[in-house]
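Single chain ahead, written as C-alpha cells, the form predicted on its own.
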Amino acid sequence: MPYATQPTASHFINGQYVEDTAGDAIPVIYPATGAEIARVHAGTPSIVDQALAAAKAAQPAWAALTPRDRGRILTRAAQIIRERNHDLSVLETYDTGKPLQETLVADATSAADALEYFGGLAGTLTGEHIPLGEDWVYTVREALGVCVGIGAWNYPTQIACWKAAPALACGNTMVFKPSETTPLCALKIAEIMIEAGAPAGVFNVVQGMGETGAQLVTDPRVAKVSLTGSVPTGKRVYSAAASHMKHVTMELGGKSPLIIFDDADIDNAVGGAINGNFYSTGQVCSNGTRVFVHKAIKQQFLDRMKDRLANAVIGDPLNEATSFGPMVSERQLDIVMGYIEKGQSEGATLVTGGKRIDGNGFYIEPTVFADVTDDMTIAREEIFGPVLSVLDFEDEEEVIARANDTEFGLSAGVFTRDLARAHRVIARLEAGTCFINSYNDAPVEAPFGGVKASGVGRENSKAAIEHYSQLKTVYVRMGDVEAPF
C-alpha cells in the first residue's frame, strides 16, 4: 500500500504495537482492486489478556484525572487528527473503499468531533445535591472501568472515536476490536492516543474474528460492552453480556422508512433519498431503504432520481472526482446482488442498475426498484448495499402503520413542506433518530441509537455520558439515628 505512516503491527496494547502471527491471518482487501493490500492476526486468548489487563491496570490512574486533564488530551487527540485528515482519509478509503471525496469530510472529522466534544463535557459531568430538610443526599459520577468496543466495518475510525470518546472522558479504559474486514484505521487512534498525552493501556487495540468478540465479551474484567452492528451479532452479544451483568449500549441495524409526502420539495426529496441510499455505496446502519412516495408524484420522484443516478462518478476510491466507489468486500456484494435477483424475482420493478460493474474491484451499479410492496424480501430485510425501493402510498395514516410494520426502529424521515404534518408524522414513527426534510445527519451533539431490535443505548451528545458512567449515592445524616430496638 502506497501510505507511509499506516499501521506496522496487528495490535497496539498498553501503548505500542504488538505483533502475534500466531493468530490466524487476517488479509486486508482494498475493495477498489480486489487486491490485499496489508495482513493483521487475529487475537490470540493471550494477545486479548494482555489487552484487557492493560486497560485494568491503567484505568484507576486515568480515572483519578481531573475530568479536564482527560477532556485536554481528548481534546488533542482530536487536534492530531484534523492536522492529518488527509493521510486518515486515505487509509480509511484503502480500508473500506470509500470514495476520498467522502472520506475526508465524514469519518476522520466525525471522529475528531467526538473527541474534541467529549473532551469538553469532561470537566462538567458532575453530581447532584439533594436536600432533604436537615439532611442532605450528594450523588457521584463513577466510571464504569473497563470497556469493550466492537466496531462494524462501514466507519472504523468514526465508530472507534464514537465510542472511545464518551468512554473515556467518563474514566474508563477500553479495549476496542476493529472488524476483521477493515482492522487499520482504529490503530491510527491508538497511535493517535499515545501522542495526545494518554497513558499506555487507555485505549487498545486487538484484531480478530467472532471467538476473539466472545472472549472480550465474557471476560469478568470487562464492565461494559458496545457494539456497532448487525441485529443477529446484536441479538448474540448482548444475551453473552447480559449473563454477566454487564452494561451494554447496541447499535445495530434498521430497514428505516423515508416518506415523501406528494407537497415536499422533489429535488430536496430525491437528495435526501440520494444520502439515504447511495451514500457510503448503500453501507449505512440508518439509511432510508423503503422509500414511501405518494402516488401523484412517484413518476417525477422516479424520472429525477434516475437523472441524479446519472450524475454519480463511479470509479477510482482515490481520485478526488469519485463519488461512489465499491463495495466493502466481495463477501458484501454478492449479498446484495443476491437481494437483487430477489427483487426482480418477486415482481419489482427495476428502473435503473442491479448490474455488477466489470472489473477487479467489488463494484455494483446504483439501484433503484419500484412497485415493491410491503411483503418482499427487499422490503423486509437490510439489504447493506446501494438498493432503493420506491413504495407507493395515498394516505397519511396508512403510510404511517406500514412504515411502523418492521421488527426495526433505527431511523425515519418525512419530506414535506407542511410542517404540522411533519412534526405530527415523526411524532408516531417508531424510530430513534429521525429527520424532517433531510436525511443521515448525524452531529456528535445528538443522540444517536434506535428503538425496537435495532439497538440499546444511544451513542454521542450528553446521552452517551449516562451509558458509560454509573452514579454513585450518598445519603448524610445530620442528626442521630432512630432505631426501633
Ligand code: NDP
Contents of the next structure:
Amino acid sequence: MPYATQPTASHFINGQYVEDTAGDAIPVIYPATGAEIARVHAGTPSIVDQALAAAKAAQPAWAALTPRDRGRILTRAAQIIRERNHDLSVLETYDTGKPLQETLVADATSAADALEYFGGLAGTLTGEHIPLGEDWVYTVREALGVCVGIGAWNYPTQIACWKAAPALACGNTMVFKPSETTPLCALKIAEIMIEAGAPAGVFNVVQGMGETGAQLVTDPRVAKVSLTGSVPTGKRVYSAAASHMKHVTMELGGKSPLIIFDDADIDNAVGGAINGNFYSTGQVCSNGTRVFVHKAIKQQFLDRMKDRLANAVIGDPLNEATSFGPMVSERQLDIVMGYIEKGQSEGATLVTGGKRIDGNGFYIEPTVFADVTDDMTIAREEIFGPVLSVLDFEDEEEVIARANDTEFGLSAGVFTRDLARAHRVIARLEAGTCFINSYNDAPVEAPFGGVKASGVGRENSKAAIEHYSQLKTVYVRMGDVEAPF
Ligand code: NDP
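Which structure goes with the form predicted in complex with the named molecule, now that we have seen the form predicted on its own?
Now the full complex is given, and it begins with the chain already shown.
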C-alpha cells in the first residue's frame, strides 16, 4: 500500500496488533483505482474470543477509574487524532475513496469531536438523590459492561469513535468490528487509544464479515450491541441481541424527504440538496434523497442544480481540489447503476448524469432524476449513492403525507423563508434528525438517530449516555422495618 503508516496486522486486541492468517483473506481495494492496497484476515472464533476476553478482563478496572481520569484519556486521544489529522485522512481516503477535501474536515475531526465531548462529559455523569421523607433513594449510573460496535463502510473512523467515545466515557469496554470493505481506520484509532493512556483491552478491533459480527452479537459476555448498517442487517442483529436480552443502538438506513417550498432561497435549497445527496458520493444514511420541490420553482431548481453540478470536480480523491470521488466498491457501484436503470425504465426523467465513468475506479456521475413519483423504486428504496430524485408537490398537507409514507424515519429537511411553516411541517414529519434551511449537519452536541425502521436509540449528545449506562436504584430506610408477620 502506498502509505507509510498503515496498520501492521488485521486485529488489535489487548493493546497490540494480532494476526491470524487462518481467517479468510479480505482484500482492501482502493476505490479510485480498483487496486488492492492491503489485505487483512477475518477474525477466527479464537480471535473473537481473545478480543472479548480482553474487553471483559479490562472492564472492571476501567470502570473503577474516576470518570475524569477516563475522560482525560479520551481527550488526549482526541488531541493525538487532531495532530495526525492529515495522515488519518489520507488513510480514510484509501479505505473509502472519499475525497481528501472531505476526509480532512469530516472524519478524523468528527472522531476527535466525539472523544473530546464525551471525555468532557465523563466527569459530569452522576445518579440522583430522591428524598422520601425520612427514607431516601439514590441512583448510581453504572457501566453496562462489554459493548460491541459494528460499523458500516461510509464513515469508518467516525463510526468507531461515535460508538467508542460514549461507551468508554461510561466505563464500558468495546470490541469494534469495522465493515469488511473499510477495515483499516479503526485500527489506527485503537493504536491511538493506547498511546493516549487507555489500558490494554479497553478498545479492541476485530475484522470480519457478517459471521464475525454474528458471533460477537450472541456472545454471553457482551452487554450491548451498537450497529450502524442497513435495515435488513439491523433486523437480524436486533433479534439476535434480543434473544440474549442485550441493550441495542441501531443506526440504520433512510429514504429521507427534503421539502423545498416555493418561497425558499433557491441557492440555499440547491446547496442543501447537494450536501444531502452528493457529499461522500451520496453514501450517507441521512441523505435527503426524496427532494419534494414545489411545482412553481421546479424548473428553476433543476436549472440551478445542473449548473452547480457542472462545477463538481470528479477525479483523484487524493487531490485536494477533487470534490466528488468514487463509490466505495464495485459492488456498491453495480447496485447504484441498477437503481439508475430502474429509474429510467419506470419513467423518471434523467436530468443529468446516469453513467459510469470510464476507467478502473468505481466512479458514477452525479445523477438527478425529475418527475419521480411516490411509487417508483428510486423513491421507495435506499440507493446509497449519488442519485437525487425530484418529486413535484403543490400543497403542504399533501407533501407531509407523502413525505411520511415510508418505512424509514431517519432524517427530514424543510427549506422555506416562512419559519412558522417550517416548524409546523417539521413537527409533523416522522423523522429523528431534522433540518430547517440546512441539511446533514451532525454536530456531536446534537442527538443523532432515526425513528420507525431507521433505528433505535441515539448517538452523540447527552442522550447517548442513556444508551451506554444503566441506573442502579438504592432504597435506604432510616428507621425500623415493618413486616406483616
Ligand atoms: P450492512 O448492513 O451490510 O453492514 C453493516 C455492518 O454489519 C457491517 O460491518 C457488516 O459486516 C455487519 N454485519 C452484516 N451481517 C451481520 C450479522 N448477521 N451480524 C452482525 N453483523 C453483521 O451495511 P453496509 O456496510 O452496506 O452500510 C450501508 C448501510 O448502512 C446503509 O443502509 C446505510 O443507510 C446504513 N448507514 C446508517 C447510518 C446511520 O447512522 N443511521 C450511517 C451510515 C450508514 P460486513 O460488511 O463485513 O459484512
